[in-house]
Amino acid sequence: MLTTSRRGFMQLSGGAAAALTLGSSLALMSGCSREPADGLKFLSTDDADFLATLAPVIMAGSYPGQLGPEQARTRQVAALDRLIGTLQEHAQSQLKQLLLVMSSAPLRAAMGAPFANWREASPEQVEAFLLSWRDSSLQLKRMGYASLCKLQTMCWYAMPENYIATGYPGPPQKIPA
């Protein structure tokens, strides 16, 4: 048990680090691919599916909202793409890692994922899935799951077509002169 001490943090936060590097080295040589999916500069096909799949669950009744599924699902990963691009560095890599578990159907297992494919996964399998994270006592998963949502809502609310959803008219028009 660790206790609360900086001894205790010290102790988790070296260990999920070491889990962390140990998951994404085995992803990397289960011959995951991390090459950019078409059309993006920093998500592969795997990540564009995992972060699909959550954008139903996370952004519930709003999602598809004005557009029809495959348009939400394509705007919504272009949209992910874009926004990680601009992250810092220290937070790209981080997710980078995040991705390459989720990427690997036995690292996705163990930390609480479905084994299947993520476009194969249910909406009540990743709502169980988020759910776990959100009321983990892990504080590794705590962040991931509000990091993912973030970063999910923070792209679909900023979509023009979907400021409606919020009570937002839109940004301010110029007045003319």
Second form
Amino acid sequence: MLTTSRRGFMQLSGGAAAALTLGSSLALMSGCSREPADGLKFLSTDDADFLATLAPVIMAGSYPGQLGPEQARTRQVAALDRLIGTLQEHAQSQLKQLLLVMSSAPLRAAMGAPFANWREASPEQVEAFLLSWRDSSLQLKRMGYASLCKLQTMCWYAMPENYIATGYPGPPQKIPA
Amino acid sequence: MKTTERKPDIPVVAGIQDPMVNGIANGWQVQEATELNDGSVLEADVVIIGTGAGGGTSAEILSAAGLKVLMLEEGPLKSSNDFNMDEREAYRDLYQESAGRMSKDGAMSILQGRCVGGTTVINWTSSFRTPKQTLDFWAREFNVQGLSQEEMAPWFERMEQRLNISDWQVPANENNAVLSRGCTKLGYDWKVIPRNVAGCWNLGYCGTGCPTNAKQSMLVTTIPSALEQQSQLIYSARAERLIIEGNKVLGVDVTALDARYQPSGKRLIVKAPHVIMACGGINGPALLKRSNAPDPNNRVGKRTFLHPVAFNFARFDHTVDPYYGAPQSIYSDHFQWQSVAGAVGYKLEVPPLQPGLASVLLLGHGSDHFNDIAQLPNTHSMIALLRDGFHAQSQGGNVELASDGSPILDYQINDYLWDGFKRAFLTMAEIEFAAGAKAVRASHLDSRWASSWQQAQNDIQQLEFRSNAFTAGSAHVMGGLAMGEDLSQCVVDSNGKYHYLDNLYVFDGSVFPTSIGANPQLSIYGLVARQATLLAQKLKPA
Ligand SMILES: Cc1cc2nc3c(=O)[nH]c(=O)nc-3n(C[C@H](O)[C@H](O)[C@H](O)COP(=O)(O)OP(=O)(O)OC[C@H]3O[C@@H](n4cnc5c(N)ncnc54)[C@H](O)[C@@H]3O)c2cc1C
Ligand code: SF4
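With the form predicted on its own already on screen, would you show the form predicted together with its partner chain?
Zooming out: every chain and molecule, the one shown earlier first.
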């Protein structure tokens, strides 16, 4: 038991570490050539697909809420784009690596997300992916999981349209002088 | 999901005058950096980098002494007209990295302000003097001189008066009352928190910028007073590096930031015979590193402390409305000083829970997370702020530079601190159950809701340390440019002068050689009032 799990861990680390290293060299190589999607400053179309696929699984019953699927997706992606765009270099480059790995089919397969493309991943598959990162023995995956969840929930629940999901009655009304 | 909307009795905020807008209309010298020409050279007697607790206090004192002061601030200028109690706007405009700042390995979430007035614009108004134990520890371990409790008392008194600091008189909101009720039941001591407010509306939005100007932040107190004394304020102006020649700082090389807070391409130079750094922890050490400032013992950025925060949640069978009412009004130091330099001590308080922040602290995803956040109105949260830096196993973090010169904080939660997290989870759960909680959960991915104190104890004992698997936050960045006469550990002397440069001073929270063991703002106000007054006397002998 112990030896297999330990070997399993090492193999996983090896593969995952390689994928992430590859991701970072890709990030360096492709750096500026990756075009942000229309209307966005940071996220590419692939990144947006990835994040939008996670959103309903992370936010569960509150998503898409009263915004409806189209609006929810557009608003959430825009909010994430803006937030990630203001991070400083270290955090931003780590997220960039993560997003690059997630937008390359072979690399994401090595990281436990074996989907041809994100739009086709079922909620069950996304859930399994999230759980595997959450409970991973690899710090990089746990960090990825935590960052993705934090960014998503922060953007989502701070939207006034979603106050209703939390029962927050909203801030006091303000009438400018 | 909720079908009926509850309408609690909350006041309408109306009829508030904006002192900044009015002052500028009356001729204050306030400019956005991009309004100036590329390559402009500005001059003053003293330049102050950063306008938070340290910068604001310095500006008021030095300008009142008749010196021409120029304040540089990286963040934007926002004031009460802009403060809409909307988390999204607040994080974007008023916080470093939109409140998304993290430690190097992502395990610590770090909140710091970035706007005119600095972190004082978004802090929660708790105001404590530096504890005697801390001042004594500094004298003993770092050879800090002249800052004993007796010597500091008049400075604290002066700033308490200036910022209208006194015990909060209004009954605590339910979120805070949980702490006092639970402690009373268990025989733990607790007290009412002194706050820096004048005419507070008890709204609860101190963290998104006070919309009524009741909070006596630097934005509505010392900065306006410095501007009245002909000081100049340039905002969206990031000090990129200090221009150093020999033992002197000749000036500051400034990057003008655009409306998206990115470099606009314009640069400015500010020249002054005296330079005060007040850009706070993390950013201050990074500025010195970018400037290649002399640092023979390689101490710049070391001993950065965070008061790492452990979070607990409790559910009640009545509404708590944890987003309304003065955010912090009760604290307990029962577990803080049981041993000054032994196992880590902690201060107990509560945080306000607006939904964006709450959703992050609740941790996790999916239906469990949704179920938790959906009960926000009945949810209370307690925090334990760990007093780091008083033990050999608590050396704090280290500031490094990314390739573009921006800071990275490497801070590790080790066994010493994890032991504190676990004891704090237990204490908080015990207090919450004593206060009548129906269920309690630690902010750790492995923690389930426990419905009794017995069960919570069991569960918490089982919790294991895994970085990135529990919430570890910080709203109190301190240290990184330790103060004291022991050169093997310190880079700033007991009067705030940088040891290795003749005209550079550090007047902010980055000089603390340990964490404070209390929310730090009044420690900064008091210390800086002393340092700036001494400097003013030196520069302008009466
Ligand atoms: C959410 C929150 C709640 C808090 N609540 C409390 C509380 O209740 N009680 C309490 O005592 N403390 C509280 N604090 C902490 C307290 O406000 C800070 O410790 C204190 O303001 C720090 O003062 P400072 O002068 O060191 O730095 P700051 O107040 O952070 O000011 C530094 C300023 O320098 C600017 N700056 C940084 N780098 C540069 C650069 N290169 N060029 C130009 N400008 C730069 C920053 O933008 C910032 O405005 C809270 C903090 C947070 C985040
Ligand atoms: S609680 Fe008081 S100080 Fe805080 S935001 Fe409301 S009015 Fe301002």
